[in-house]
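As a starting point, one isolated chain is supplied in structure tokens, in the form predicted alone.
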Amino acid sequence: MSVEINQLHFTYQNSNFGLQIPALSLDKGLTAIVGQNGAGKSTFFKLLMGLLPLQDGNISINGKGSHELTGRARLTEIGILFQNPDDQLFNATVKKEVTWSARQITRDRAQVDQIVESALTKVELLDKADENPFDLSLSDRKLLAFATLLATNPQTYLMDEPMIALDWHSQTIVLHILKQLADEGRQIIVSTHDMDLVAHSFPRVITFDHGAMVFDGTPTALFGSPAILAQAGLLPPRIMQLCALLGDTNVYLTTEDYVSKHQA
């Protein structure tokens, strides 16, 4: 699984704003993309979706130029979670949701019930099939936004901030997901705000700064320095944080690296 890009360049009509990308790989596994609102992460999504045109430059998604990619096709090999789960469900029912995204892919109804069965039970909302998703709460509409997700299986997933809005049983099971599909050989890009989940969680983490690539290595490397943190106006783990009050200064990606450093 891979996306490439080269000479990306995007600008918005009447705006200063550009996204400029002169070279970017993409592999398989758990990629995060940070920066602060305006950086250009969701344009970027929007780029590799092709919700925006392309004007200059070249993207490649597992081997096929994005204009190739059209209907099924492109459900296949990428898709996309937004922020709002509202954008993304329109029926009248939890199972006529994933319904709905099955059938994109294959009409034979056994296939179509297996796989929203299948999505279902992964996000725990097997139980509330029958439900209106306007009558869920926030974080499980979420859920159910993924669950239609999950019911194509792309090659790439796309995720706008997932963890906001959830409640912390359903981070775990969003997160347990990501790290499967990232076993199976899925490609996972998450757009976030949240360090501790990079730090935890991603072996590498891309950093924007309004439009540019400033950053594209582990976290490790990212909280370790502060002028690239500096300039895209980002703040290290909290449990950073909390060290540098005390005078520590080195690099801790979560409360367990701390610990096994200290006891070394």
Contents of the next structure:
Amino acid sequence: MSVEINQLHFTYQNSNFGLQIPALSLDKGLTAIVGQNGAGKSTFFKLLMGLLPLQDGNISINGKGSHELTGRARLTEIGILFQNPDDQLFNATVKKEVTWSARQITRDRAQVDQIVESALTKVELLDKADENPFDLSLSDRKLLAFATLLATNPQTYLMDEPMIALDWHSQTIVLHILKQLADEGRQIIVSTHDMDLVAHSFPRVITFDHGAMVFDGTPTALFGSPAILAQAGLLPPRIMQLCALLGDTNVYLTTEDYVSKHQA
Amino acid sequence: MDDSQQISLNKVSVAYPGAERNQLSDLTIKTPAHQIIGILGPSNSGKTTLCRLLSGIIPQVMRADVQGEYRLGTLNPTANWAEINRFIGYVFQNPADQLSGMAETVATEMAFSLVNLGQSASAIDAKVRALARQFQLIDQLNQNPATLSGGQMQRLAIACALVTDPEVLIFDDPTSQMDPVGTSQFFAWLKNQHDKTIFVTSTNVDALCNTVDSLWVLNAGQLVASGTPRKIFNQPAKSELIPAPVVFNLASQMGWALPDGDYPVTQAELMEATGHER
Ligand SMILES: Nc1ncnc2c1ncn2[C@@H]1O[C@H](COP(=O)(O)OP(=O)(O)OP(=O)(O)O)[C@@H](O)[C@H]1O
Ligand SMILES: [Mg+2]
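Show the same protein again, this time as the form predicted together with its partner chain rather than the form predicted alone.
Okay, now the whole complex, with that chain kicking things off.
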């Protein structure tokens, strides 16, 4: 399971934004992508998905050229949760939405039903199966979009800010599912602005700044580098911000981490 | 206090058309206007519905059955939306919903309300530039709003709501897609808006506690608690549905209490509790 990127250059026609990635290799497991608004996270995902033209360089998804993958072959290799769920919901009911995705994978009725029920159960939307997606709250729409992705269950999951609008309980559910998928050998790439989340759950974090990759390593290394944080316009996790107020500038990834090191 | 300076809700319930249950039930509260009120609660607890009601969007723009009475100072938003609309700035939870779809550039989108008010081109330009600077959209002023990144769109949505400098501001989870620095700048700015009545929902409990004068806690459509952030998180029966801010978790585990025994919920209170007062 891997995504390989070489000499990738991309620019939009109508803005002066450019993305450059000389070389990047992403393996299975959890990877976070962070960076300021407009740093290029969503652009990167759209390029991986083949939703933007490949202008220069190449991307291979699990050994295949990304822009050659089509149809069902693409769906089982890679899938995306869009930042705005409204970009991927278009059916009349919650159930139909997930069924539509499941049917891209199999035409077997019983199998489709089973996939739909399992996906909706995981995101706790089964009791809303007959509702219209556009009557749901934004957090439920985000969870529904995630369920459609779970239905196709690709090798590589691109999650563009999956926690937007989610409350604490739903965030816990989504994180749990992502960790489980990673344990099963899936590749999970998550963009987020939540540094606490990156610190406590991601072994690897990649940082974009104005379309350039400026860091690739562990959260401990990122949050221990004030220069990189400043360059990329980022802040460390909340616990570190609080400790800094108290004059302690060490790296702590969680509150428990701090407490265990300081309690007598 | 005289009623013209109060926000009052009296047994307010809201039901969407065709829904079996009320989305909000029996909300009753009376509290001074000109403060910052944070609205907290789990998903589907009614935060967005409450924002729509407080602004008059419900029932004036969006159909719903409203029972009970609601007054915002002298204003009656549920009855007179057209008249009070210009006093209220509203930021939608999903910034894409805020775009007019008619502007070719970010600058024209921001200028819309000012053009409608008949302001001069130079006054409009100055206001647009000032807000673009505040929200880091200077480089995007000539870009099509539909092509902005999610966080840029959220910044634009806020700028559009502020452009007429309304007296009442309602923000529905305004920083959900903003980067950490943008989020902290936004809340720092918000904290300084003393003469306005502001409602803000957020899943960022830490930022809310640092910013607001009081919190309203919703659960399953009911107002289950209200008070200062410090009081809300220090009461024994605090809701398990809402995680406490990191400050509180840290201080309570370390035994860093304030003189009255409460644990801090803001950075300033943490400094006080640990003897780091500035
Ligand atoms: N279709 C487009 N045409 C022109 N410019 C675009 C287009 N889409 C995005 N951009 C610009 O490209 C830059 C990168 O956008 P992108 O959406 O990748 O950022 P992001 O890192 O995902 O940001 P956010 O954290 O706000 O989601 C931004 O400055 C954006 O305005
Ligand atoms: Mg994005």
